[in-house]
Amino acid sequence: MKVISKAQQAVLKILGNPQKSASGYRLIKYCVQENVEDGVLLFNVLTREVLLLTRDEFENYTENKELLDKWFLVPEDFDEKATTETVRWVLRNTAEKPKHITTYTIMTTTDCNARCFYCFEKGCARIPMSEETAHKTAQYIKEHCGGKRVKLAWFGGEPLLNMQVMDIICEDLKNAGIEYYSGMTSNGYLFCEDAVSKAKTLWNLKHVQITLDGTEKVYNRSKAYIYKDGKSPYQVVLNGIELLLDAGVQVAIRLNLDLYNADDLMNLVDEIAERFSGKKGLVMYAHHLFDTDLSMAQTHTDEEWEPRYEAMYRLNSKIDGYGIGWTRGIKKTLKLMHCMADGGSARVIAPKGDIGLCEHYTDCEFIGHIDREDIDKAMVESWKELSPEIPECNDCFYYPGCVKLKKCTANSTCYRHEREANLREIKRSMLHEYKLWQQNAQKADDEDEEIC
């Protein structure tokens, strides 16, 4: 038996030894397996740990000591649930609160020169961040960064149509000694050689999120873009793209998928495999295009899931098969928090200067204002809400590994679907690990037979 990843200590340590039982072990439910060439991959979603077995092994794991102390095996009464909500109380109540805001959603504007049919933000008011409001933001980062290196997520509307702010934000923090770089959202159309040199220059800019929603015609007509100039859209965001990727700044690719441009997508891998092959920093990966808006999400049954599931299970199959999938290994720690809004450590600024906690509550669910200094501590906590758990919760393998917010729109409802998705992201990312685990074991005998 091989350890691929380790445990987390810290879970383990909380679960204490393993229990005795008179009637026999078992496999814990968290366990996911995954065969492959030279055994089987087991992973447990409780305690993070990635083990591989011999074919043997395996066939005989209920006799195995090291399973048990592992583990991953269970008396067959063992309550799993009860045992987890335990685990992750301890670790709340034991974890460090964290003493500063590092991590800041900034708002340029909740303009945009596109007009998506689906716009979370559609009847927003279209307001722009002043200059005045940006000076301020800057000085609130420092006030509450505590001289840390701060992470600045660009969001909009489009935040490129309002530039000027962002100069304002980033020289601010560079003459006040505060280290920071940044992120984006952006629909990359005014992604053009100035743009991206200060990106570069000033923004310290690491990496972009651009949305395409197929190839050049359905794109074209999706984004419905305010300009009348003759040039097509399409071909000006995939100039911006390469334009960053020369750059060095990472471009990950979202494709919002529905059924109306499943097919579409399929044609559209294969232009962007060709149109960047060979170029470094491109990632791509595919997502429902209604799951952030809770009326549409909630009129899906089951039955009408199926068919995007399928079609996402094909889309990513062809992304990774052009090697720019998008790909994690093993989250190391137990999730206790479900994203930003609940972490403690982020914050959204509003172009009005207000503040909140979610970048997808842009006129609400403000928790307080860069003016004043007084929290809206009911609204923080309400935010730390969990949404009510459903039957399927009491055996599913990805359990410790789900947080879900009441306030979220994402992740309200939990269909069969979402949580078979769960499973296959789970396997590959075991995958990925094993063959990083594949790749440092040939370096270290390769470095061995260089010793001899």
Second form
Amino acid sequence: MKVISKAQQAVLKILGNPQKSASGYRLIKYCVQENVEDGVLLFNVLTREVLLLTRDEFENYTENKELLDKWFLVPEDFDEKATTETVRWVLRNTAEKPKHITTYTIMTTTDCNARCFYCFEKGCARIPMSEETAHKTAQYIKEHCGGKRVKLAWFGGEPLLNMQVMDIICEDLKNAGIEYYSGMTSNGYLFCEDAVSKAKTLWNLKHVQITLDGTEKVYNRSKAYIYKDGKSPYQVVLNGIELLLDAGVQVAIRLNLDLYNADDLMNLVDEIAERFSGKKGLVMYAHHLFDTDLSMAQTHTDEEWEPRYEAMYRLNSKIDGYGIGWTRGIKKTLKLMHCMADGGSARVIAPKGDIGLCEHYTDCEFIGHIDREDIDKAMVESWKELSPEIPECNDCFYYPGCVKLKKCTANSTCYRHEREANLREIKRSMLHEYKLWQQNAQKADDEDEEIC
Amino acid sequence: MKLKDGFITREMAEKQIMVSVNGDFSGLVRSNQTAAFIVDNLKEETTKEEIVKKLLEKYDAKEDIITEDVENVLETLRKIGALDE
Ligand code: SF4
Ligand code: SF4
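Switching from the form predicted on its own: structure of the form predicted together with its partner chain?
Every component of the complex follows; first up is the chain already shown.
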């Protein structure tokens, strides 16, 4: 047996010694298996450990004392859900609460230069942040970051439509000696040479997420940009992506997948992979396009999700084939928070200076204002409320890693395809860890040879 | 004497787990049934003698053994700063 990725020690400490059983042992419900060439990978979603067993070891797993010590084997009558609750309870109560706010999502404007039919700001007022609010925002950050390095996430609307306030905030932070770096969610249209140069020198931009809805014709139709200068918006955005990549800024291209565009997106993946072949810092991933007023589960029935998920898997495997998929390893610690909304160290600052916790609310759900120190504690607490469990949670392999917020419009409910997608994602991460482990083992072998 | 505010408990698999929520103690105390009973009693203002008396009512054991058990548990709690005395 080999350890591919180590367990979270704090979880093992809470679990204590394995329990004795007169009635025998079984694999914990939270164990995910994946076959690889030299055996079977096992991942314990609760302890976060990944093991590699030979086939022989796997066939006789109930006799393996090490698996018992590592909580892969549990007594037949073990209550993993209650145990998980206790582990979470201990971790939550002993975790150090964030003392400072170090992540700021800044909505430079709710206006946009595109008119996508699905945009969640459709119908919302188009408000730019004023220069005065930008200065106050920088001051607010200075007063609440505890002198720590801060992450700025530029968001909109289209954040680049109001670059002036980005400049002001960064200049003010720089003058105040506050270290910062930034990321951005943008349609990419305004990334000209000047903007990219500023992104490097002033905004300290590390990564940008840009959405593409299809190949040139489809994209140009669906985005409906406001500019009537005869340029192809698709080409403008691709040029912007190229400038960013050349400047060393990571670009994550999100492919918005709806009911009808899967084939076109498959072509788009080929086009993008070809155009940016050999460039570092590009990742792509497919994302279901859905109405943010509804949760994912509410938008379709299970049967309707089937083809959409199949299309997503096809797209992602094509992306992986080009080596530009978004591969994440196993998260080393148990998930206790859902996102910025319940994490305690992030704030959203809307164009008029209102402070929120979720970037998907531009005109309500605020907890305060940059002009005031008081915070609506009841509103803060309401963002920590969890979605009710469903009967499937009792036997779900994903339970220890599952945190769903009642108020999250993107992910508050659960449906079969989501669980299957979670399983695939976990297996992908296991394989990623396994590859890293193999590479390290190979490196160690090479070093040995050199010493000889 | 009383268990300090900020020390909280929860049951897991016939054991009691106690942690400190305000960072007074960074570890975790795992108690068997008797120790858990003592800790539970300490959630209200009490004395060593009162706890011994309650344990004698609950368990069929000699007073000197029970007193020793209580003293051991109190000593452990004292060491981690969990007691207000
Ligand atoms: S909500 Fe869904 S994914 Fe989460 S534990 Fe329950 S069944 Fe599993
Ligand atoms: S939409 Fe959901 S995941 Fe996104 S910030 Fe809001 S609560 Fe978090």
